[in-house]
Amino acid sequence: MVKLSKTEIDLYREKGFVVPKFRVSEKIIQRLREALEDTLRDNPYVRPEQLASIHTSKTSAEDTIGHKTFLDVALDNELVDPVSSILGDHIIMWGVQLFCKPGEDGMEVPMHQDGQYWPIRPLATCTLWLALDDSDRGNGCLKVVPGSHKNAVHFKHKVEHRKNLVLNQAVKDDRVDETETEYIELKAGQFSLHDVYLVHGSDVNTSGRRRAGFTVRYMPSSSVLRRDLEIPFAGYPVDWAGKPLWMARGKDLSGENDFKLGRGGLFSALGK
C-alpha cells in the first residue's frame, strides 16, 4: 500500500497541493498512453483539452467516446492509496478527464477553483493529476497559488469570452495574489494532488511538445453529488444528472449518493 509521508500530508494541508515521491508504474503509464491514442482517434471533433468523462461510454451526441482503461486505472490501488492519505478510507471516484494540450495550439486554462463548476456538498474533492508526458513551464504545466485553499474561501469568478480557453471562467478577486504563482513541473509518471479550493490553471502550449495529463477526481463519501443543483456552465457540456459514481474504497458514509444512476450498459457498445 502506497501512503503519503507525514511531510507530504503536511505540505498538502499547508499549500493545497503536493507532488509525492511515489511514481506510478510504467505498466500503468503505457496502458494510459495507448488508451489516450485510441481516445484521440475516436473523438476527432473534440478539443483534446476538453475530453471529459472519458471513463464512460458515449450516451449522447455531446458526450465523448470513452475507454474502459481510464476507469480501471482510476480505481487502481496505485492511485487510490495515496489519495486515501488525504481523504481517509471512504472514497468515491466521480470524474475522469484528459487534459491533452497539442504542442502547436494547446489551450490555456484560466486561473480558477474547481468547486466553481461542481455540485458537490459539502464541497470536497482531491484531484490527482498524472503526467503522461513530461509537463513543464515550456509546454503549459499546472500552475497554482499556494495556500489559496485555506479557510475554504469561494473566490469571485468572472466569465471569460476568449475562445482559446478550456474553461470559461477565471478568478477575479482582490484576495488572490497571482504574483505568488508556483509551477508544478512533472516527469511522466509523476503526479500531483490538489484541493478543490486551490486556485490553479495553466498557460498555452506552443512549444512543439504535447502535454498530456490524466486527471481523476475523488471525494470523501461524507459528501454528496447534488444532481439537483444548478451550477455555472464550464465551457463544455457535463451531464451531472446522469453522472455515474464508483466506491473506490470503503462505504458511502452519507447514505445519499446514487451508485446505480448512469451505470447501465457502460462500454457495452465499445467493447473496450
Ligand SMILES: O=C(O)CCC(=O)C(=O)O
Second form
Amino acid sequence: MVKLSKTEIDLYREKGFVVPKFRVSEKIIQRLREALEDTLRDNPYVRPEQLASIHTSKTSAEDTIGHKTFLDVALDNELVDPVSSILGDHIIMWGVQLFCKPGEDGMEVPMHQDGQYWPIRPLATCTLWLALDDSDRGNGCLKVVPGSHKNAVHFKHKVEHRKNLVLNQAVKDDRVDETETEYIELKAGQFSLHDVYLVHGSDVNTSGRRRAGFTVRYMPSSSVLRRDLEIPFAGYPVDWAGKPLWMARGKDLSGENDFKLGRGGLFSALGK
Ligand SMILES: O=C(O)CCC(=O)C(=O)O
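I've shown you the form predicted on its own. Could you give me the structure of the form predicted in complex with the named molecule?
Every component of the complex follows; first up is the chain already shown.
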C-alpha cells in the first residue's frame, strides 16, 4: 500500500496541494492512454479539455461517451491508497474528467475554486490530477495559488465571457495574490493532489505538444452529494441529479449518499 509520508501530508495541509514522490505504474498509464485515444475518437464534438464523466457510458445529460478503463483506474488501489492518506479510510469517488489540451489550440482554464459549483456538503474533495503526457509551463500545466485553500473561504468569482475557456468562471478577489502562483510540472505518470478550496487553473497550450491530464474526484464519505441544491453553470453541462457515486474504500459514513442512481450499463453493449 502506498501511503504519503508525513512531510507530504503536512505539505498538502499547508499549501493545499502536494506532488507525492510515488509514480503510477507504466501499465496503468498505458491503459489510460489507450482509453484516451478511444475517447477522443468517440467524442469528436466535445472539446478534449471538457471530457467530463468519461468513466460512465452515455446515459446522462453530460453527453460524453466514456470508457470503462477510466472507472477501473479511478477505483484502483494505486490511486486510492495515496488519497486515503489525505481523506482517511472511507472514500467516495464521484467524478472523472479528462483535461486534454491539444498542442495547437489548448484552452485556458481560468483561475478558480472548484467548490463554487459543486453541491457537496460539507464541501470536501481531494482531486487527483495524473499526467498522461509530460506537463510543464510550456504546454499549460496546472498552476495553483499555494495556501489559498486555508480557512475554507470561497472567493468572489466573475462570469468570464471570453471565448476558448474550459470554464466560464474566474476568481476576482483582492484576497487572492496571483503573483504567488506556482506551476505544477509533472512527468507522465506523476500526479498531484489538490484541495477543493485551492485556487487553480492553467494557461493556453500552443506549444505543439499535447498536455493530457486525467483527474479523479474523491470525497470523504462523511460528505453528501446534494442533488437538490442549485449551483451556478460552470460552462459545460454537469448532470448532478444523475451523477453516479462509487464507494472507493470503506463505507458511507453519512448514510445519505445514493449509490444506485446513474450507474447506466452500456459499457458491455459498447464492447468496453
Ligand atoms: O487540467 C487543468 O488544466 C485544470 C484542471 C482543473 O481545473 C481541475 O482539476 O479542477
